[in-house]
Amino acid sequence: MSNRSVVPFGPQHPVLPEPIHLDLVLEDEVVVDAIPSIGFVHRGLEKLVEVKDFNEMAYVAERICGICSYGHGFGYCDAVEHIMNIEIPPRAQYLRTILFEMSRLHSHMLWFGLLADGFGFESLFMDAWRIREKLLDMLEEATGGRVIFSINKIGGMRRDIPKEMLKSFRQRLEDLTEDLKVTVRTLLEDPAVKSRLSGVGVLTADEVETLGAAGPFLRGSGIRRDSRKLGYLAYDDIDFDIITHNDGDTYARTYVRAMEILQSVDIIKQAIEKTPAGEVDVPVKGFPNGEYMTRIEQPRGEACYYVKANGKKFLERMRVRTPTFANIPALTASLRGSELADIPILILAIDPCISCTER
């Protein structure tokens, strides 16, 4: 009769990049449940709604998380522009779209660099996180911050970029595009990292859905949902497919996220391409009064921004789903019937969030 025992995993483990914790109930080497606990960083941030002005709150919701930190502060500011019938200058729209792709581009190199460590792959970890730190460069070069942007206001854009540095940027993409290949391609395709993820933590289209999982975990059971697809921002006008993989286990996870590195280079050049000339803010005058909610896919999958408010500078309420919150079901139901050995690499394959999930 097999030993029942249960084993804590996390906060702290020498693969995890954040404090998530999981009682792992294992049958031998075999997880039969994984109980998830989370509130080790929760800071109270969508309270501070109460003594921050709604202006103020921009610089507020992108601190939710450091490396989705661009994503949060536009999907605040697009929910409040909403409410207050706010029109962004189509050059703000397009260099809005330019930035969230490069930051998806360094959050999914950040990932890309932590998965090769947890094989074991020093040298593979090191060329994806320095291919990030050129990404980085970029963005320092656009917005001042290399993690923390702060360019995203209420209206539009804080500062403009200057038709030669998106130049210089699409260049600079073309000559990493190479690079990029290779190091994906090494991870694909290496019989070590195909062997250990191929067949493991499977779930059908149906679980994923019923579950409420969110951007690649969902994807790479097949299901084509990707709110990019919803037409905000200037993404009617680029050319691009969702990627997803019908295999449902965490090689296909994988597969996903890997290709989508290379298909944000290939929008963000596209993006360059078509961005007009103008103006990249409006005057913003009053406050706002009533509620939206605006859905955008983080590189994590897609987010949700609940704003309400009363007509007065502070808001009454702020609320976020973000997707890591959302694919914890889905990942403790994929835990179970592995191995114990796998748990690291399985709960780095979904590249998970926890200073988002908590806020």
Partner chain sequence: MENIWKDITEETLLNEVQVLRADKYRLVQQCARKTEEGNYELLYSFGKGYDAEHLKFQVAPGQSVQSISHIFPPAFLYENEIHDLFGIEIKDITLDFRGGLYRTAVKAPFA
Given for the second form:
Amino acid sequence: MSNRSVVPFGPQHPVLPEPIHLDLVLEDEVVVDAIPSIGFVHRGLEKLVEVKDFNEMAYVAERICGICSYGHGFGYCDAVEHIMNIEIPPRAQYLRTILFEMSRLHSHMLWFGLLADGFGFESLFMDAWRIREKLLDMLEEATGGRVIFSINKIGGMRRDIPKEMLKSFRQRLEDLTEDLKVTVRTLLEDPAVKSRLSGVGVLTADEVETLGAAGPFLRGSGIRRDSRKLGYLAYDDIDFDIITHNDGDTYARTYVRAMEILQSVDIIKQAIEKTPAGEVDVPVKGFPNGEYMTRIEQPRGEACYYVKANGKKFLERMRVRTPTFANIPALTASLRGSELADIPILILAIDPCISCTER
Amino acid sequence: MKLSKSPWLLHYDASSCNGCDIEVLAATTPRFDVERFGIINTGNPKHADILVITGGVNNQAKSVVKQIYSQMPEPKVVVAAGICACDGGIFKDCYNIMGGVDKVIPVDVYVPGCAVRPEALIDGVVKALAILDQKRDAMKSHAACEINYDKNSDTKEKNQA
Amino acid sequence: MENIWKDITEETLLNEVQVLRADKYRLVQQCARKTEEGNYELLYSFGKGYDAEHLKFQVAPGQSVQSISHIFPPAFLYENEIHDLFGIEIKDITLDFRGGLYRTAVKAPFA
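Switch from the form predicted alone to the form predicted in complex with the partner chain and give that structure.
First the chain shown before, then all remaining chains and molecules of the complex.
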């Protein structure tokens, strides 16, 4: 007869850089249910709209999360710009695209290292983070920050990226490509890695769609949807395919993210090539009045930014739906039926971002 | 042998935006390599000598932070990493933020920054190592007193009688 | 890509949501906000492919709302969030944390 027991997982756990708690209901070694419990990093920053005006909120939005900070800042600015009917100049559109992909690249490399560390491949973790430092160098040169960039403002960008710098980024990415390819290949083709990832946490296309999953989690189950195809910024002018995998297991999710690393390099190179000359911001007058919801593709999936303004300096409501929040129901579903020892890998495979989730 | 030659480090995110957390992790990777000071990153509070803690501490994290701190053996040092851990930072006005780690546990070193830079963090950890040695020396002299006290315990009982 | 905004009422909510479900929509998000008059406005967003449909309706303070979590399973998280942040009672959530999702220092901070 099997024994039923409940094992608490987290909030402080060696594989988790951030706190989340799960109550795992086990029958011997097999998980039969997982009940999430969150709130360890809930700050309540959406309520800061009452004390920070709509311009300052761009910097608060960036601090929703230190990994996807660029996207949060941009998503918020985009929503307010729509309300105020501001068309930002083409050069700013392209520079925002370039920086967005750079931030996706560094986020994916970060996940890559954590996943490798999660199954004991420490040298690969160190290698991924060594490469990531080179990406952060570029971001720092362009924006002044490694983690929080604060380069977006309502109406465009705080500063331009000079032509020579873009040229040097192109060259440095070119030099990095070989390194990236080797690292990605190591992860995807190593038999030890494959044996840990294949066939665990399987979800079908129907299941992920019903459970509302987002991003590579979704595409790993064969659903062809990437919000970048909504055509914001310069993505309409850039040639890229949506990367999917049909197996729906942890390996498939890993595959999608790993291939997106190489894809992002390609997108950045295309965007640098096409960046037009010109201004990077337009003057902003008055206060926003109206409501809008922006949807963008963050490294972890679709994120929504809802802004409601009433013509005053302070917004009425700012609400963010982040991809990890949407992924939690599907994550707990993927844990059911797997062994306790696989839980850390399954959690890391969705690239969870808890501070995004709780805000 | 000094304790500061091989301290073990524990990291906990007490309601930060995780920007500082990834910088703490970055400090252990090849470019910054905090491990050259003999430091090992551990996941178990009972092994740890240094607690690097980020974030302004929310209502729910309060008990977790206290628990982790109490599980660490003496002597121990706490490094508050990032402006939120120092005083709440940009989230100071949030309803759910207590405003700094020192509202919950004693802090030895404050490292500001949003996010904290790995170089600054290493500097802070090295400062913490010196404090760790001081605390250990203090414990040693304290332990010596106790032994003397035990030697005189007979006389003490007699005095009381 | 289409963005439809639709004003509905609490009474017709379940019907509207059933129709979207039958039409193979997915749940994107649910949130609330306090209006200037002191009511609560709930905003539910659904998606199909790249299209989105947003349903908006108002409830008075103290009025409860029927859960949609038996129609769209992921709704349970959003509904618990709305309950914890706004103090709006949501009936029959499939997994009801009963105020234990965020355990905030201030009860219903957005109310």
